[in-house]
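Next up: a single chain in structure tokens, the form predicted alone.
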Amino acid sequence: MNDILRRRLTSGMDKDVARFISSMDVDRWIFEPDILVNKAHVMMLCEQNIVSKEDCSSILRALDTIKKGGFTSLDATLEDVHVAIESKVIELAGEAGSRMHTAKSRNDEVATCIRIALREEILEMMRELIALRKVLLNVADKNTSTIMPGFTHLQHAQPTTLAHHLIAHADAFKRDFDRIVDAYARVNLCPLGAGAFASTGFPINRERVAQLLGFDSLIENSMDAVSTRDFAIECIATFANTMVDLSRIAEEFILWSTPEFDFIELDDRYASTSSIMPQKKNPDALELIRAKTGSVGGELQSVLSICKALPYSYNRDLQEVTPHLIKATSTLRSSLRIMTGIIDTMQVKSDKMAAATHAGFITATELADTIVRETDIPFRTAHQVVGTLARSGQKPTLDQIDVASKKVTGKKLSELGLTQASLDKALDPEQSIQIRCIRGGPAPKETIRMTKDRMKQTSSDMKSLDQKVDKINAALRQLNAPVREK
């Protein structure tokens, strides 16, 4: 093995302490990424006359030619990534390959390489967090007046329509969308130029660097830019919150998906059968989106614990966070990308939602509010009366209101203003939830409103999004046509 970085120590590493603490089974994550870290820094010491053009030159080829044969041309018995590529670069250029290290560590090296690699898969997760949230808002769009039963503990509570619901959840995942965007403003920040931690005595420039690999600014103290993972637990802390609200979701279409709801059926490519039980349809891929989301949480615990009391600066504990913040990030993506497909793909069955609205005594808290507008009546009384009409489950008559409220009050209802008409338009489901209009409210007009509203918010983030892409792919272009023009 050609280690060159055991010049200091006189003998070869222990195998089994060697498998111990390579990364290079991980590597492969940052591997594009260490290459970009690379051409930056050469192109920066070029510019700054710390090698020559020549060297800067024999080095980008050699790192082009790297990346064409991809991670597998490397050498797997290294330590890790950024060794293999600089003996990689070494063997391809020569001398001048030697000079590739000038003024840069492996530690500010990972910890740049972590960030590109990231940045990029949030990028991506902020599309498909996009597409999430367009879907749940298409199909809303198609039933803003499909009635539901709306729920708290899991009874029925009051009517909804199944658009507000769905709605519910695209906000959430907005905000989700949200500390997503808020923490990718932390992680696109640069280390480069850190050195081990002291910085370093050449004359380099780091905000060239920084802007040749598309960052928006440097992590400038040199001991925070190579120790800090803080970056790393603030996203994966933000995908386990984006899980949790995924299996939110997962949870309902699950229970929706029981023939005891049966408020919706699951296209085929997002189910799986019985072994032994043929009539079996099993919404497989969403109880894993729940289960997931413990997955998630439990990456995020093993960063917390592996961060705690590090003492500055670099420690070879983080190299530990990297798997957990991989093993965070694919989960998201995958099942968000799979919510997406299941809710496009679904079935809705409105009529099995609306019958559902029959059962038991769903519109008991407008019987009340209308009580209180047509008889004067105070709120808490009548939610004594109605209360104790509730126990049958059934929907009251106005004689039985009668009896209920002069028990109550010594009062008839009737006799207070309470007629058969303001009783039957409280106790039917479609005129409950129309008379909630207010801002935020399930009846229809509002969801119209609310859904146009969030798919203009959809488009707005879509072309911020476009823009940080185009930014960074600009840097990019710039930072390889050096290489093409070879």
The other form holds:
Protein chains: 4
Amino acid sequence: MNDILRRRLTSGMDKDVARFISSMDVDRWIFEPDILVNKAHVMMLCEQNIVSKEDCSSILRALDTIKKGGFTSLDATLEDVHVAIESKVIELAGEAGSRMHTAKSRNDEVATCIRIALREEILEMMRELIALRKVLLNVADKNTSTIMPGFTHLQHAQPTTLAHHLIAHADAFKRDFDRIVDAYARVNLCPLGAGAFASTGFPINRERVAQLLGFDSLIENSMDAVSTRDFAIECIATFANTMVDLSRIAEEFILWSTPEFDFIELDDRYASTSSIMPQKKNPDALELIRAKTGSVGGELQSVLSICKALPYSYNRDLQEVTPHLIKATSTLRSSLRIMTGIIDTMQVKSDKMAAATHAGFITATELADTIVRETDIPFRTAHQVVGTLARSGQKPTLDQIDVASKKVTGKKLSELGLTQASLDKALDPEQSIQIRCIRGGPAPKETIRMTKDRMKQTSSDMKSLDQKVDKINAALRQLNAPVREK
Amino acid sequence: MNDILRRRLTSGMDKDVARFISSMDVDRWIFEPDILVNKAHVMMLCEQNIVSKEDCSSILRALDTIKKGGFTSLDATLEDVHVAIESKVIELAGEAGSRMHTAKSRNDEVATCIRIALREEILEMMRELIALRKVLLNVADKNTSTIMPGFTHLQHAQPTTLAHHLIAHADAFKRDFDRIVDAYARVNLCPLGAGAFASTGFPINRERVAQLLGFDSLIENSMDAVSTRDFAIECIATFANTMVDLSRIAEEFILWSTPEFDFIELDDRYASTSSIMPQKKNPDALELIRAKTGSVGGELQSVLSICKALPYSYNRDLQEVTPHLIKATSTLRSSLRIMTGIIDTMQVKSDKMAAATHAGFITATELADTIVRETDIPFRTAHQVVGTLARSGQKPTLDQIDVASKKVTGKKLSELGLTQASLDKALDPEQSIQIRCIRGGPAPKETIRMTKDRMKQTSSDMKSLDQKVDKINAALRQLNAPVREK
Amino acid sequence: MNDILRRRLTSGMDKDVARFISSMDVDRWIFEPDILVNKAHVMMLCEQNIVSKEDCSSILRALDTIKKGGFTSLDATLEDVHVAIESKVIELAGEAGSRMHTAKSRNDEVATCIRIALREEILEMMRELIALRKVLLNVADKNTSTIMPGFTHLQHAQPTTLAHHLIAHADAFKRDFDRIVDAYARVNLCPLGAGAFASTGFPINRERVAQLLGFDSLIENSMDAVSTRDFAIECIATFANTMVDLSRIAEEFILWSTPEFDFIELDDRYASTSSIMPQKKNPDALELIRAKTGSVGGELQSVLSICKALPYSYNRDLQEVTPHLIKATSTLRSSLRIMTGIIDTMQVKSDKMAAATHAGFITATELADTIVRETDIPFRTAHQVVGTLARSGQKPTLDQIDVASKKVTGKKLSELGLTQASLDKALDPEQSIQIRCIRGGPAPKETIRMTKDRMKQTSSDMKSLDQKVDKINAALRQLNAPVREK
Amino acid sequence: MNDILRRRLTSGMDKDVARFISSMDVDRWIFEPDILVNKAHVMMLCEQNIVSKEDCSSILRALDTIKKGGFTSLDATLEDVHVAIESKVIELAGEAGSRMHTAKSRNDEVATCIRIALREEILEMMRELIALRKVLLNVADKNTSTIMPGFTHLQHAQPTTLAHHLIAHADAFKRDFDRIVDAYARVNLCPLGAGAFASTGFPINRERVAQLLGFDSLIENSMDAVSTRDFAIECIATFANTMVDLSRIAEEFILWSTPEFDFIELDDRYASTSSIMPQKKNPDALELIRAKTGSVGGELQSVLSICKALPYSYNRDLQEVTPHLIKATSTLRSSLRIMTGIIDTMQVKSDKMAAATHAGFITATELADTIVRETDIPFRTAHQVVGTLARSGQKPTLDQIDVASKKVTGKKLSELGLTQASLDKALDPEQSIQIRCIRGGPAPKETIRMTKDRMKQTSSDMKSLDQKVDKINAALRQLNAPVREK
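Next, give the form predicted together with a further copy of the same chain, keeping in mind that what was shown is the form predicted alone.
Every chain and every other molecule in the complex is listed next, the one we just looked at coming first.
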């Protein structure tokens, strides 16, 4: 039994069990973070005179060697990446290596590794979200005059523009971005030094380790530090929320790609075809984004259920959280990237959108509003008059309006001030859009203003993202500096 | 057919269907918010000269009358609270009432109502969370010297104190608090003026309405304003995360109340007994908090699944989100209150905790650490020596240590510097705790410092909560001022 | 303290807690079952000479009185319906009443009540499912020649008929029906006599109680009987599966009701309109069925998470399962009923369906198949030839086919045997459907056969449902017979 | 562009997208099933004279070659295993290979493959479940006299035996087994021949293919055949239900392994230790089974959400279902195997169980029952008397009982017939168990009977499982017979 941990037990572990409890298949994700964690920990131990400079150098060199060898160079039969790396360090650095695990535990170690791996993913995700917002705003910018039917209940409701529609999505993704920024502040905290949960009797310096690893601060209470996965729940919940937003735009594009809607055509690079129906062009990538939204919801559910009712401090259950976190993270990242490409390359069929807007009686609301403004009859009465006219599904004439109004109110609206000119204006989708120029409305003047404003937001978001990345990189550069001989 | 909306359709709605699509059973939650929304909207319409002062006063008076009558005075057969209130206003205020729905839609109206109702719940929830943190810190403060076994994998791991343990929970709830604060900033935004989704052609003033209703800002894009429920997902996710934290402490208290652990006794006010086993005292409230954690997770799942792949803008599906939001909110609020009471009144059996800590070989880690410090053999070697000793489950003598060490390292540790005095110290739980005085550790010096620090945090959190409440109250006071005759 | 249970505790329960742990709000669902359970239990106690005939009669009379008074006549401040009914029986029957709870516990009592209430719901649900299948088959029967585009990826794929499409849905609902039948066999089992979990030392007769209550058999092991809620999980899972099937047809009808598809028109009784867009006719009921699918999924998730990791036997957590079961049950029942009405009353626009089928090049697969049959070139080659033709989106001429074929294969297909006649046939949707007459295909001959076959299935399913109901009714009639004076 | 499908599109697929939509990473699961499906399909095509004997032989030989090469020999850059295998067949068999996809589509192909792979997993799972039930019954058989405290609310409730407790678990797993058997009947149905959804115009023989592949029958309607994944939902739901049952016994064993309970000791082969706390023996495998219960719940949730509201027939979303099905399947299988090993090897500490049963006043219920039987006072009164005695937590003397009874009823129970002998008997846990010999009770006589009965059930379940396996093997043997030269 050469397992460095199992000396207390009288027999080896059953092989099925060993495979069952091993986390090696997902530990690839935290291989590089674990190298960093061990480096920072050992450098601090050295500064605090807990290990000697010579031992520290030996360990650091061994870690560099392991990093070069890569994850696959580790012994895959061991329980996890931490034991695998420590075993290798002992192999490479001898007795010095046996000092590396002084004053830490796998409990604080794995929590630290996950936070490091996650923050990197999050930072990349922020970049993807900014790219998506930009491409939405770009297409919006070109389509402030592209009229289309606005839908409620998937029925034609009122005219709007593609710009108005896409800015709505961009705003949703801006909130998703902000939520991730908020979550980041609770992710980038250092648990190291918490030990198994009771911290340690060695005079370590937790602040120093946090600084070396580019963390913003500590998870202070040592029992809290190893017990909590609330940051994972928060992140996956935020990712699930973002996936829902992606699924909604995906659904729209799937609908808009049907021969029935025919509002857009996906670029061939983002479509596939059938194994037996050669005429088909299928929006597979969009369907998968939609489906993966369900998957990320499931990851969240798993993690909530796993963490429920776990007594403090560490339980092995927490190991089962990590694969869900990885899956949710990578699913969102790739979905964001694909969606950005789809929007960037799709062809907008503005003529089809316009034709759909002009068909039917989509301006009924504007007609009712116009009646209110021109004749001063109450809105609810105007709604009733227009409602009886709407049964035909066609735009009404002034005469028809008068007949309907007579029945409802006893008076003809043309006698109360409704003119042919104002009727024509009310029934025209473009006019209906132009007049909706209050804050947030679809009028081009307003959508142009909103687009500009949001472009500025993306620039400022990018700046603050870069600052986060720079801070971490500066810390890690120091950590990864060549080991000086001492 | 006297339904004010159905004039376009030629027949009434099937009664089963009417019941199926009605939201009246949950609309009680937004009855008062809807009164507020209508008031603010009409006051703005008046300021913008869209309705006259006389009509405005009539409507405001009617709304005051309805508010006094209460939710139950509405016609329960109508589709929702908005139609019910508007119908009643028309009944009370005549033609003026028919003008109330000018320049708004139920889509923006319901979104605004939900945000108002939710922010109130959230503010109360923040108060409950502060109370819970305080009671945890109070009990911690009294138990900085109450030693207990710290657990990993529900096995005795290392000694700690009750204070250390409870501060860990308080810190988790502090993060829950912060998450709710972050969510609040995305909840307290005004969608009103978005209309059905396309805003309106009337020259309304959205900023003014937002101010009257105590909102911090607008949900600007009008399509976004009615389409999104991301704030509901975020809130329920945050509540679910908090419930998980509650379930973990609930689980511990359930375990600690068993005859096997016997660490605490619940106050009779928070326990129940059996219908046939008269000797029993059951932790029912704690079990229900644990169970309700599953329920709130389910509410979250429902909402994620409901919102997935909904095309913009409003769809009736969104109506099904609200009951889940209400349920999650009220479950968390009551669970927080109950948990605060349980902790406040439970009896801590510190003698039992101490006895459990002294039994067995819980200080094995400290012994290994001591060996490292005293003899300078590497940690992994010391771990191995102590590991072979640990099989007996009893604290070892110096002789036994020497025998084990001889086998592993070829040397006796007593010859390398391990003394009886340092062994005694290493094996003593109290000493093991005292020495763990680094940041976040269980040593009384550190837990006293942490408690003080967190008490200050709760005060400052309370202050900023009060400011939020005051701001809203100031706005609403103006809105609810008696209607002046004009 | 007049609570009949709390004599072991020295103080009453905190009021907030009492409300928190009370199940009275959902116990309405098991009020009548609890009366039945108490009756059967007491009749058996009498037969076994555990209570006297006089006491038995007094208790039965008291139970009849309580049943007449209804659920609202109970003391709503008590913990649950069991205590409330027992308290009332003691009030009405004096000392005799105090004997009613002999040899049972609330643990076996509530489990029995839930199974009785649930089996009734399930039987009604089976009836609703049969009705839905019938209406689908009726509409299918009328539309075996109604051609429409069949979709994959929501793109036009191949022609089919409405009958073929609706039988597919009917078959899914048949499987849902069968799953509920399977679940029923695990629901209709009697836990009574299990006591708190350890059964009882009184010489009771469990088989007799089961028979009196119309159960098919026992949940035998007494610890299993009170601990398990696997039947609830199974039922909710089955309901969730059925809701998914409902949501799929709901989604189709929502799409088909858009102006873009325009394949059906919902009856006005199943539609609603807008508060400001008078031209609209919204498929609200369908949207809510779709949304409620998410809700039932959430109920399932809640119950899975609640039951996870509960040690045996009874824990109060199980109380939190029941509301989810009720909610899931009633949601599915009403959704089934509404969907049946919608299908029964909707108008099929067969002309629009036909027109959509004739547009575009939907018969590309049939053309490739025809080429294979007429010219014997391999399918994959034929697929390639047709694929290059399909880019235009239009049906090709024989000349165009020859040009394409020449490029791909070096030969003209007209020279290999492809004639104008066979081309015409291949391009004609009706012909394409006619030829698909293998088992399960869309050809009218086959859909007529399938419809007939499934109609027979519904009849036989109805028969076996009626047998189940009759068996229970016979048992309950005996139980509810007037109490004879003894 | 040498992709055999993309001739209709003018450009290749973006590489990121190709990776995003590829299912190759999970298709390993259906590699062998796909070989079988292609074989059976081609043999039928040959029998129906749709392809020639020579072409059939060439294709079969190519398929055998591919099978030998294994999954990794396929072109991993292709979209899925079906295209990869077909491409390879074309490469190996030339023009003959291009005929293999005649009269089928990937839609029916993948549905068939999943059902074949799943049924194999299910059959293995049934075997694991029988093994688990057997080991539970074996341990029960040895422990019919091992008394232990029975728990409700995790409080000592009444005495029971380990046999009674373990049979309860075995019965739950029997129901899980039956549910899987029910699900199997809906899994082992053949969709092949459904084509893309519209079946085919070629005169294929669907029944023959089903028979060759060992299916029990067809999924008949061709649109249903490719659209439904209800069998996947049902299976995962059943697996999740089973995992819940596993998690409950896992939780008990985790509790029983604590120093506080100390009822069992896990075998070293199923335990692990700590990286820094050498005294520890951790129940990691049990914790992971508990955690994975949450994961399987999440897989279920994912699939429900993915399938919700998908219009017929096939959508790419369905591809995202498969990995969840695989994950749930393999998780349950390994969890069952591990749990069986744990129970088989763990050490039962019957002395500790007995000691815990004798401590405290666990026989309070039996005392109340005895009072009822001996004195004929009503149960609720006896419960009250014992309740007041129970506050002390100790077993009462006859004198104490008289004092308490006097207060409650005005009489001494010793005067009403309660003797010291009957009191002694009532307070003795063994006696309390002996007397509970009604059906399902803990008395050894009854648990011995139940164990025997259930052992017979496992044998009969094994027999019917073997019949299922034999039937499939017979079919596949024919299919895998060497290709005869023709």
